[in-house]
Amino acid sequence: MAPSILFEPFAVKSKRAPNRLWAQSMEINSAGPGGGVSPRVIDRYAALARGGWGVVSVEAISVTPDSLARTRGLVINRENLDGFKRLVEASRAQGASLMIFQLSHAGRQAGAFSRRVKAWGADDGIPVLSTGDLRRIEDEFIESARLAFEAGADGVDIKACHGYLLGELLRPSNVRDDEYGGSPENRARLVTNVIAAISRELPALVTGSRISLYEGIRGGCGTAGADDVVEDLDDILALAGLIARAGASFINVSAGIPALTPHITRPVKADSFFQFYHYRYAKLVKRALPGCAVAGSAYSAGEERSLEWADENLRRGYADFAGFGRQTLADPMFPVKAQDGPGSIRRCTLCGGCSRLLKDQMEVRCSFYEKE
């Protein structure tokens, strides 16, 4: 039987998650026209709620239709609001999961079919956003949070990881000479301004951010400076503190950039090294921010031992939630099956098929269990 601590409730701000299993945002590239919520998207999240996940993060919802990472990525706006309401209603009808909308801006991770932009960097043909542009993007995040609240979401995750725009701003290599670059306070400004505004205006909404603690690139998050590549977490932990003090109720800890350092983000079967690093990263954030709920990542990589690792880390106080990404595609009923008897679980095999589908801009599913 699964260890009991995983199925104990946990409060995040004013909301109560029924257990400690967190279904991470996994883009399935299945939105309808204009980034609207399609029947497949609704089915995906209703199934996760039925599966008994404590928290369900709804995949990388763009705050703008202009810069998209996926050909069929979700976009939140007034035109698409009814679809998001139906998504929440369908999920509520199936279970008590907390519904968190992950709000994002793809930035330089936008596809060739969309508008690629960046926060800083040498001339490579990608336009650099102006101060006014970034202020407008702040407003887009805040307005998107209002729409998420109107749709019935329990909270929002301001995505600052995996090479997306807000994660790019956090890097030590961000040496912009305006209010969004240079010092830690400036590099975190867009994230902290958004979270502070949401906390003031929508206090009932659980607000947090997913960050990549170490990206594995020169000058990236988790290094000491613009010319460093060796891991040094002092800077990123300071940024996490700024985000928490702005009003974040949770930090969802990730690592790497899927497009550049995928094995850091998604540890593979042949190398458990980064799996344990993910656990350490969550532990360090929890130690630095004891009053903030912390969700750890990479538990899918634990395969048959994933529940064992999750139980141990939560019991030791290294994290408050165990986050699963690829496993949610392999078996959305994972939490229910774990309680009934884990022998019936369809385990993620770490085959990488879902990642290849996403990279190829196809609809994402578990290619191991869901054969065409």
Ligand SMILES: Cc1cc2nc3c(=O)[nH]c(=O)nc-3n(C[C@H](O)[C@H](O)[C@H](O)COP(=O)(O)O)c2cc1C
Second form
Amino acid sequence: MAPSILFEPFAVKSKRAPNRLWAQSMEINSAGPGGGVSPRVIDRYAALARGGWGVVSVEAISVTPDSLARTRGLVINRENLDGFKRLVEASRAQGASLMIFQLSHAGRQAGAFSRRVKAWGADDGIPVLSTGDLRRIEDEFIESARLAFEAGADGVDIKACHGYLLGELLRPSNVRDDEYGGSPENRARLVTNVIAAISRELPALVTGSRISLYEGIRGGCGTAGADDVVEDLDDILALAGLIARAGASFINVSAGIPALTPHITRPVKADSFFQFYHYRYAKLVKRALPGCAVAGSAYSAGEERSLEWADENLRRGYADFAGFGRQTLADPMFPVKAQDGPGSIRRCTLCGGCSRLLKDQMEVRCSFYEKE
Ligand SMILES: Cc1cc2nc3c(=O)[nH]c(=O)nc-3n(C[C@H](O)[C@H](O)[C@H](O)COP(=O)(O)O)c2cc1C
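To test you: the structure above is the form predicted alone. What is the structure of the form predicted together with the named molecule?
Now the full complex is given, and it begins with the chain already shown.
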């Protein structure tokens, strides 16, 4: 590929990403017993580092053993810490990628095998978390960030997207009457408290958050109110501002809720125009928060033109990083090949095979290129 902004380094806080290609968090549902790091998990992240990604976001890692969306999801705690250290060491031995741990609480998206809980809402049998529960969860995120730091991670992504607990709290329809609901400050409180505490205590750790700009549900993120479904980004952009002011050095911009509006989160062939929505969402966040690093999403949907779109968007200043999800499964060596021999890239075909494996609680791989 001709010289491209994509292969220029970029500083996030005190850390330097060697290029602008961001391997997005992708759950591969392959943890060992108790949510520990298995050899397959280590291989996945070492391969991404070898592939030359500027940033590698390790998939959703649960901050408690009972908030899992996947039967074999990762859990961060002291018992599993050595495994996470090995993951970081194995990746560092292969390349210079910034290693970010995505810390998560699945909330309402937890599997039936785990503890499904919610932040608010009508009586549907799912328990609503109390103020005390949310304060405890806040502490669990902070403790998990300490463990991520001990494991050697460069940063943490406080997962507030895709309908997980912290994303559910951000919604205009979160009308809790305590400190975690109602006003924008209250809805963002869990995320901002966590980010502020980590920034104070662990200034060397890069801290940010992944949010869904528009979820496509009534009262969801990216709407104007609890009873509105039409896209209106003023509220979510204000929340992104609060998160940045709390100390976030990056915002990873996503959209949709995979369990409800999957075509928004990960555009498929027929709906691949949603990729342009993602580009716009990232652009609006970057415009609102010029001092914050912004990663855009859904670049796999660009297929053979993905690098072209990424280069153009970054040159125009619409984002600082181009985030790829499914493409990282199709070809972990994508960045190296993009520079040295794009013809040999195994392109994601948007077949949806990886998403089906995830939905069926199977080990996730690229089912197009990696036959069982
Ligand atoms: C199998 C699979 C697992 C995913 N796991 C995560 C995850 O752990 N955390 C997250 O924020 N997003 C997750 N996503 C969403 C991706 O990070 C990404 O946003 C989405 O695939 C769209 O980007 P793409 O078009 O480049 O694939 C996952 C998506 C898929 C298909």
